[in-house]
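For reference, the chain that follows is the form predicted on its own, supplied as structure tokens.
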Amino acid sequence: MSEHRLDDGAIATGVPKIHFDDVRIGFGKGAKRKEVLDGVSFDVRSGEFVSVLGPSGCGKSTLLTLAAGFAKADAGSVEIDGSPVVGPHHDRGVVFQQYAIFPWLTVRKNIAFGLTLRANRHNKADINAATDRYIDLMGLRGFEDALPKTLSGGMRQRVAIARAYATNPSVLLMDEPFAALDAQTREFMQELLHEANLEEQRSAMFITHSVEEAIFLSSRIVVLSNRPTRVHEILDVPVPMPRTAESRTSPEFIELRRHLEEVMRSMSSFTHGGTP
């Protein structure tokens, strides 16, 4: 088993942060049963940002719900830090596509919420320090006492991401958190998340339909096939870090985007009756 030394001096083993091993799941019974995941295996390593890309309906979000502990696979295994996932746990921060924050709580109280729960309760000083840190990291200073109804969609997602970071999770699980945003806000949020991840170095699994988003954010991309779903390919992203708006026009970015768009187009043609 490999190991490497982290910046704080701790030793990290080669155990992946997230491990999917031959995961299989379907829905329905008898003739109506639909197989979704058909032997999916891949890892997310320590400090790695991995995007999961694939055609609509292939089971990307199902993978995330399995990692979050909201569902159980029919076969195979899902592990976090080498331990089987048996249900939800505070070691996983989850960000959904919908704005899953409490409308009756202020920005500050939403971010602090996970640190007040019995399973992960912290003292007041630690809660305030963590909340202040992620208010600043997500550019929410000046909006601490605002209610969600007064915020734009992008700012609400900043609150959701800050809340996920604040609980100090082992892994972040993000299910298309920017899908509902307009194109300009979406690019801004990608850049903000990229900067935050460079600073935090969290292990993350990010579900997306967007080729460009996957390239911009990720160190690796897992491409899934049509159903019944398997891993089509896993690609390293060669675009240098840190990434900026100019990275989107680099030769490495453009070439990888071309390849992935061709792959996604071929899957779309197959889905709609074309030649695979």
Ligand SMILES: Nc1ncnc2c1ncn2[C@@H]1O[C@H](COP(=O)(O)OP(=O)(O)OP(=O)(O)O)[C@@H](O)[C@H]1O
Second form
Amino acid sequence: MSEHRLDDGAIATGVPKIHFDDVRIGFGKGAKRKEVLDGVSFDVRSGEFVSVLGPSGCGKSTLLTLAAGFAKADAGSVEIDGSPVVGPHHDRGVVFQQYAIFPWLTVRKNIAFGLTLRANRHNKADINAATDRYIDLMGLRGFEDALPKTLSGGMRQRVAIARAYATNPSVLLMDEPFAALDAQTREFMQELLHEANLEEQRSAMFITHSVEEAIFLSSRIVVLSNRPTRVHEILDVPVPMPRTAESRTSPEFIELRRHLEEVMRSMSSFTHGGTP
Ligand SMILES: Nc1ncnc2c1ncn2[C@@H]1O[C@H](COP(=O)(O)OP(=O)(O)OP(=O)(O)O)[C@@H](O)[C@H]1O
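Can you swap the form predicted on its own for the form predicted in complex with the named molecule?
Below is the entire complex, every chain and molecule, led by the chain shown above.
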């Protein structure tokens, strides 16, 4: 295990890494008011990889922005490691669908960026060691000096994920990081992230539209309902770890996929006026 890891007090205390308690939020005023989250509660426990799945517009990204500290709930609470979220903090590594990396910095400098910002807490040798570790973990060796514009979409997302890991976050928050990638690259990226996170054992919350992606990556899946949104169900993923390409054809995988596709279909037909 890396010397760059935080001491994980949550393991000792059993405090969830991320705790959503009866979270409510809506947008707009008067007749234009739209209630979005209507009392959402769930935890991400230490070392867990939890995907959040739900119909379009149910508030998945909103949940992630609340955990990231970019927005505040109207009611209820969001806690990270037992403390209320009051704003953005470097204890959360955030990865978005769009490549949030700096086009003018090389791969190495992008990955080291968050560490150099906090240089008073890290000496140069530490920064180099952490950067090298995540270059290797995300398969970026040989591309250290490349600029983002010379890289494919998948490679750029590898840089964004490496940078999120390198800042040594207590939790990873990912919002559809693979949504813009073609199907083949997307599967490859899922496998890379799965392997990386098995090694890193970070607690993660991962937003996705994809049933298959949620099953492949997660230890648990939180399924949200249509708006006004509540938790529809929380499922353990019984597919053995480590997962490989073959896991996708295992009976457990296929059965869970069938169940989740049916749930998602029924929510979508409800939204579109069909029989739920
Ligand atoms: N800052 C905001 N101001 C106004 N409305 C907002 C704001 N943020 C989100 N919404 C609305 O809240 C609802 C939930 O949005 P959100 O992006 O969280 O859903 P989502 O489940 O991630 O959607 P999708 O699956 O389509 O990505 C949407 O109707 C959206 O338009």
